[in-house]
Every structure is written in C-alpha cells, then in structure tokens.
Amino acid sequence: MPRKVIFDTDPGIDDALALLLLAVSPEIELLGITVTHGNTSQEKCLRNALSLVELAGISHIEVARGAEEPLVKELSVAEETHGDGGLGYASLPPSNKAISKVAAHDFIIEQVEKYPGEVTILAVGPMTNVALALLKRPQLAQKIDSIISMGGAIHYPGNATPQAEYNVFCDPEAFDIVLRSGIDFTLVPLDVTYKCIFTKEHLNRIDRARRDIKEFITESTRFYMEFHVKHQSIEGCAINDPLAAALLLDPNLVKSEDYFVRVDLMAPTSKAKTIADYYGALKEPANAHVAMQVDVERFMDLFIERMNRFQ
C-alpha cells in the first residue's frame, strides 16, 4: 500500500527535484502540498508548486498556501542561491491551478485527522507550516506516523551561518517545536546531503527523461551549480531535499544515529545550530533519527532512473 504523505516545501530547485521524485514514485500516495517561505517569497514558492505539479502530470493534487513568515525572527530569503524566482534558470509556464481553499497548517491539521496514524510529513523548508498546525492542535502530535526533515547541520559546517543549516535557520523556533512535538522524527542533515553532489556526469544520464523534464533539470540545476562552484567550491550542486524524500522508498539509503536534538536558540553565534548529544550527556531520551552516514551512488542511481521514467 502506497505511503500517505504530505510535502511540505519551499520551491526552490532541489525542493523541486525531490517534487519530480515524489510524483513518479508508486510507493507514495501524495494527500498534498502546502507551501512555505524560505528559498524564496512565500509567494513565489506557491507559484512554482502549482507550476511544478503541472510539469510533473500530478495537477490533480492539491496545493496549499501556507505561511508567509517565520514565527518569529524576520524572513529569509535564498534567491543569490535559488535564483530571483527559486528555479534557477529553469522558467516553467504559469499555472492556472487554482489554490486549495484551506490554508496549509489547517489541511496538516485535516489530512493527519482523515487518516491518524498513517500520515508522514516530508518538510524540506523552514518548519513553520507545521509548528502552526501543531499550535492549533496539540493533540496532533499523536496522529501523525513520522516526520522527515531535511534540515540541520551536526558535524558539517552550516550554510546559512557558520554553525547553522539554512531550513532551520530561517525558523528556529517552529523546528524546535516540532523537535519537542514527540513525533517520530527523522533528521537528514548537510552531514549526508552535501555528499550527495549532483554533477553534469549524472545529469547526461537523465537520457530518457521527456524532453521538458530534462530541460527543466538541466537548466534548475545549472544555476545551482554556478553557485556551488563561486561559494563552495563544490563541482557540481548539493541535491539535499532529493535525499530525504529518497528516504520513503528506501530508508536504507543512509544509516541513522538516534540522538537527542535541540535547537540553539538563544548564543547570538550559534543561533539556529542543531545540537546532537552525542555521548548522551545530558540524559534525555533520543528525539531524533539522525542520518549521518548515505550510501550516495545508490541514492544518485535512484534519483536517476526515476527521473528517467517521466515519458
């Protein structure tokens, strides 16, 4: 039985590339898609869903506006890094798909009580959709089956800070809610998504793809590369969101640690950093499945042969 999930995103290209791998996936039942601020305006990655189901022939879903700013610190945006519209040089025809009527906390809220226990939320951007559907309904924390996060940083060094991951960065305090929510929750840091470095080598294996799925590859992620290569030095583009949503097909791609996490909200040079306890110093019980070794070939043939599949 396909596994009912919510993708809670910034769109954003590799939030698009983990989108594309959802959509041609059997294994997933997507109840929906609510969107978030974070890699651009709140705005903006609403527009570039609703283009991007239509691109993926997964139209029918629905897509729901979620929240405009995090909780509580000002909003961040990462257009020097997603580019002025978050798809790169990727241009996609705007969509006359008409936006859900309920905002996304309330159809978090709704989809979890449709079917408790059977829900995982896939949460690829600043986690504030989510902390707000858990503010209004505490008891929720109860219903749903799982969290993936692509988010934090243990041993890699931040990309938003020197210390702290972007996601997290942009709403510290909603992940930290989450974090504290009970929920099972995985965690899939830069530690595993920065070995998972998207080339112009596994690009030219996207050989089967249909013609506007490899342009819009090819084109997302050609940006990506130019800013990785100018900021990072890294040939070639970090596909962080591709790998956690890889994880509701294959949670063998990475090995996990289970550890205790908080988030840092308070050192003004550590603001937003994930905290792992690693000896178990403080003597709290794990809250967290942390992915911190990734079997990359596997997940990059993975990624390949799916995208591959879009005819």
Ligand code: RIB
The other form holds:
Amino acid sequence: MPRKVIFDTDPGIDDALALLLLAVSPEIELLGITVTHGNTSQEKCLRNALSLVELAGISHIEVARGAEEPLVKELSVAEETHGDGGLGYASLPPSNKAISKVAAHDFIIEQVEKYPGEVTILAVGPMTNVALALLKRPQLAQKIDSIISMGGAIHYPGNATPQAEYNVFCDPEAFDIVLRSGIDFTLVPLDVTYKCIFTKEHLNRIDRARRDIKEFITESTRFYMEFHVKHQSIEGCAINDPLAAALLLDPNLVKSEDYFVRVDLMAPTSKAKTIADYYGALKEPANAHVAMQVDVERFMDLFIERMNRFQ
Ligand code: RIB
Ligand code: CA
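Based on the form predicted alone presented above, generate the structure block for the form predicted in complex with the ligand.
Let us now look at the entire complex, which starts with that chain.
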C-alpha cells in the first residue's frame, strides 16, 4: 500500500530534486504539495512548485500556497545558494496550473483529518505551515502518523549561522512547536546530508533520463555546485532534501538515535541551534529519531536509478 505523504517544501534546488524523486516512486501516494517561504520568497517557491509538477509529470497533484513569513522573525531567503529564481541556472516554463483554493496549513488539516493516522509529512523547508496547522488544530498532532524533517545540525556546524541549520534558522519558533508536538518525528540533519555530496560523476550516471529532466538536474545543480565550492570548498553539492525523501523509500539508508532535541530560542549567538541531549542529562523523554549515519553509496545509487526512470 503506497504511503500517504504531504510534501512541505521551499523549492529550492535540492527540494526540486526531492520532488522528482517522489514523483517517480510508486511507494508514495503524494496527497499534495504545500509550499513555504525559505530558499526564496513564497511567491517564487510557489511558482517553482507549479512548474516542477509539470516537469515531473504530476501536474494533477494539488499545490497549496503557504506562509509568506515566519511566525516571529523576519523573512530570510537564500538566493546566493539557490539563485534569485530559486532553481539555479535552470529555467522552467511557467505553469498555468490552478493553485489550491485551500491555504497550506488548512490543506494539511483537511488531509490529516481525512486520513487520520495515515499521513506522513515530509518537511524539507521551514516548519511554518506545519506549525500553523498545529496551532489552529492542536488535536491534529494525535492524527499525523509521522513527520520526516530535513533540518538541524547536531555535531555538524550550522550552514545559516555557525550554530544553526537553515530550515530551523528561517523559523525557529515553528520548528520548536513541531518538535514539542509529540508527533513521531524523524530528523535528518546536516550531519548526514553533508555526507551526500552529488558530483559531476553522479550527474553523468543519470544518462537514461529524458532530456528535459537531465537538463533541469544539470542546470540547477551547476549553480548549486558553484555555491558549494566557493563558500564551503565542496566539489559537488549536498542533496539534503532528497535524502529525507529517500527515507520514505528505504528507512534503512540511515541509522538513527532517539534523542530529546530542542531548539535554542534564547541565546542570540546560538539561536535556532538544534540541541540533542545524547547523554540524557535533562531526563526528558526522546522526541526525535535523529539520523546520525547514512549509507551514502546506496542512497546515491537509489537516487540515480530513480532519476533514470524518467523516460
Ligand atoms: O539546510 C539545508 C536546507 O535548507 C535544505 O532544505 C535546503 O533546501 C534549504 O531549505
Ligand atoms: Ca528545502
């Protein structure tokens, strides 16, 4: 039975690759895509999501407009990382697909109440939409099956500040609300995603995909790779979001530890840091399965094999 998934995303180059992976994986029943601010503005992320579902051949999937801004802090965007359009050097034809009449957080509420206990939310951007759904309908937490979140950094340095990972940094209060919700929560932090460096050699192995798919992956990751080598001396690009998506297909790609994790909302220097209590010093029950090891080769093989399914 395919797994029911809501994809909450801020496309964004690696978000786009995760969306392609979901689109070509029969193990997933994609209930809808909810768009959040993050890598660029909500408007640009929404425009990208609408064009991406056309490219991926899933234009029947509902796409819902999400939060324009975080719950508390000012809006952040990462156009030096993803380009001012959000998809690097790739350009997709604009879509005339109708945007869902339902706002993202209401779409989440509707779908979870339609399928209580069955829906996984794959969240690969700031958590604003999910937090708004929980604030509006607190009892929703008991009806969401699980959340898989690309976010946080445990032993690894932050990529937004020295301490904070970008998705948490964009809306730390929202991430804190969702982490405290009691929902079965899997965290996929930079500790594992920065082991998954997509290189030109990996790109060359995507040699059977349809031309427009290959071109999109080439042009979007070309920008992303230029960012990584210039700012992080990495020859390639960290495909963070596709790893989180891949756990829906094979959870054994990672080894996880159960920790009590909280978001630092106080200290200015460590604001938005995800703090895992790995020695149990706080005597708090674990609230997250934190992916700490990854089988990189098996993940890359899976990703490449799935991209080559686009004919
Ligand atoms: O820190 C990496 C995360 O921030 C990824 O989800 C990327 O798309 C950006 O949203
Ligand atoms: Ca993202």
